[in-house]
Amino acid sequence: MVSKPHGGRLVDRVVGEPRRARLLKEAKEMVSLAVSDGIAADIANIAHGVYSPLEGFLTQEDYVRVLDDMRLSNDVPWTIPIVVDVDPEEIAGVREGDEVALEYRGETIAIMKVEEIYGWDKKEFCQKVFKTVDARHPGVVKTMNRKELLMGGPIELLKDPPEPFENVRLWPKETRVLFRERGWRTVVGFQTRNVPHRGHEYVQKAALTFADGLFINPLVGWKKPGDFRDEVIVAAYRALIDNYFPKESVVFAVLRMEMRYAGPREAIHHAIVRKNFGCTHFIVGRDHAGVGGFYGPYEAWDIFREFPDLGIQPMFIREAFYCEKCGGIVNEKICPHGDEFRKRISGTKLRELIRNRREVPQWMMRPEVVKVVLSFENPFVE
């Protein structure tokens, strides 16, 4: 059995014909706001059942309440405020109750009744959100360069912002009916937003062991420079599972959000998508979301102790590496070893290794999958 949507239900803000024709109609006349790249994938979110049970950007109850205790008002678990930021002359003439059309790339995407227009105090939020206003964290930089006030209301997609992926992309409604049509009863949901390792293939396959299905969902979108490219890690998850996974046991689809880097809270958040998605477990990393030594190596983990209701089940795996005496990629519960036979997999090393075109150990990450990374002139984000 599937898990149930985030809040009961899966929300649907997609407008239909014949509605969508007049309401595009009706924005001609309306104040029309250019919305960024990532608001732009909060607004599919929303309406596509992502972000259920939000049905439009969150009103100032819900700001307040989502930065002070991580819920909701009706007390529902939510972690990150998904906000739209504006400029006072933007909006000059709108009042609340009006509607206004959301433009992307110039064209009309959705239509947002405005419920609230209210101000925010940027370094509270960095405080709540990112635990800190250090400018070196990439999370902090964004928010503290976004626009003076916040707009709440709920929206209604008239048409999908493009997606460069489309054919590796699917939404909670499709995933749910896949799921079912597999006979999958537990899924258990991979976030990354990296292309893989032999430590990720791991803790996969390790989940996988316990759960009828695997739902490998890497973030495209927004990333810090240093990350690797969307294209990139495409390319190299079809490899892996092409040639390492049982082709019934996966699902793999991206999922179009911005990381923010918020560490806890953003596992929380993370794992509310993926239960809207259908999973019934979900992998958390060590230092999940982390970035720069901001949070703990395990923090992403003991937040979980804060939400028994989350209706989602967190899978604790530990950091696994490779053991020259157990000859193969193992974790502290299972090896017995010590430290001169343990080699780690480290991130940053196996990112220098690409940047300078050197061999890549066959125990750090599948050949297969080196290959796909080589590939690309420059697989990095600059």
Second form
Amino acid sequence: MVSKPHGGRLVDRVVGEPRRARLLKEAKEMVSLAVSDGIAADIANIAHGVYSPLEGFLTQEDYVRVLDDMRLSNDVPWTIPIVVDVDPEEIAGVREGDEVALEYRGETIAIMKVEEIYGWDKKEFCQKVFKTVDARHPGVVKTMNRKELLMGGPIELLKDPPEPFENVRLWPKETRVLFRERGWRTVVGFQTRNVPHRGHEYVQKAALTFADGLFINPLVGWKKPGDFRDEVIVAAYRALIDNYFPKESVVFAVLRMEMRYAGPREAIHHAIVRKNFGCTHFIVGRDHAGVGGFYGPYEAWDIFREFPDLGIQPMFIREAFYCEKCGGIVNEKICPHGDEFRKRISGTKLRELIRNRREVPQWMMRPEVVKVVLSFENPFVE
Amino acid sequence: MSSLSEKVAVYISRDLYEKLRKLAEEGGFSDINEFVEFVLREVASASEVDMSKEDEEKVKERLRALGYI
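Write the structure block of the form predicted in complex with its partner chain for the protein whose form predicted on its own appears above.
Next comes the full complex, and the chain you just saw is listed first.
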């Protein structure tokens, strides 16, 4: 049986007809707030159960508990505050208990019942979530630029935000049916924001050896400059799966969710999200959700010890490299040879080769994947 | 953590208690209370998605159309 939803119940805040038509009409009389790409994605993720058990944006009690203890006020593990920020002037006249319309690209996508409006200390948020207030951290920069107040309360989704990758986007209720249809009892989730190199493939296949199925679930949405563009990631994975995976053992679907680059805390968040998709196991790699040396290479592994009640099993797989003596991709646990034989698969080096359109060795990346990546004029986020 | 005043006592046999205490320790739980609460919460929660047959058929239709099944 696949994992139970986090907190016990898969949240569904998607409004069906005829209520939807009524709420859309009522929304015209409400204060309307324009939301960013990231918040629109969070709204959809809440409504479709990706963030179960959240039914809306955090109220203050949950917000404080998440910051201080990495748990919701009912003790359920939760590490990344899911919040909506507003300026005082845009919610002038809105009182606690009111409903507001949440608008994305000019269309009302959701209704939010405002349970609380509260202030926040952005520096405290950064220190606790990112473990730094250093302005070189992309999550810190983003947070410090957010608005002055937070609004907490449940949401109801009236319309999904547009999704360019709709044909490879699945929601938890769909993956749960799919995993069951395939007869999978154990499913390992793989989080990524990169095009796949041989190290990723090694890790995925090592995990798949012990599970019935592999769920490759790359994030699409805002990423920092220099990261691969979403369409490149999707195309590259298609090439890898088509050529190197037994199709009946893999499900590939994207998830629109912003990277926070919060290292260990985000590793737990990524695991919770995949648990909601039905995964029983989750691969935690080297420097998971890290950025620029802000976290130790295996710091994300340690944090899992604080959550014995997470309800999804982490799989800690060491970084893979190519060993000339072994003649293949291995990791330090299974390779006895010295550094002189080992070639590290560096993401930075790979990006440099691709950027300069130079030859990428086969031990680093499959030629079919390289070909697809190079077919894009500029594969990187500007 | 919920405060103690919000908790209730449940009586179980000493043998079972000892077994659970050992499992809690091996599982990395801070104490037996945390472990028992976790296990019971898991048992009490719904195991599958609440979905009508009609909704499930719609999901399967979409999965088929996208080539997943």
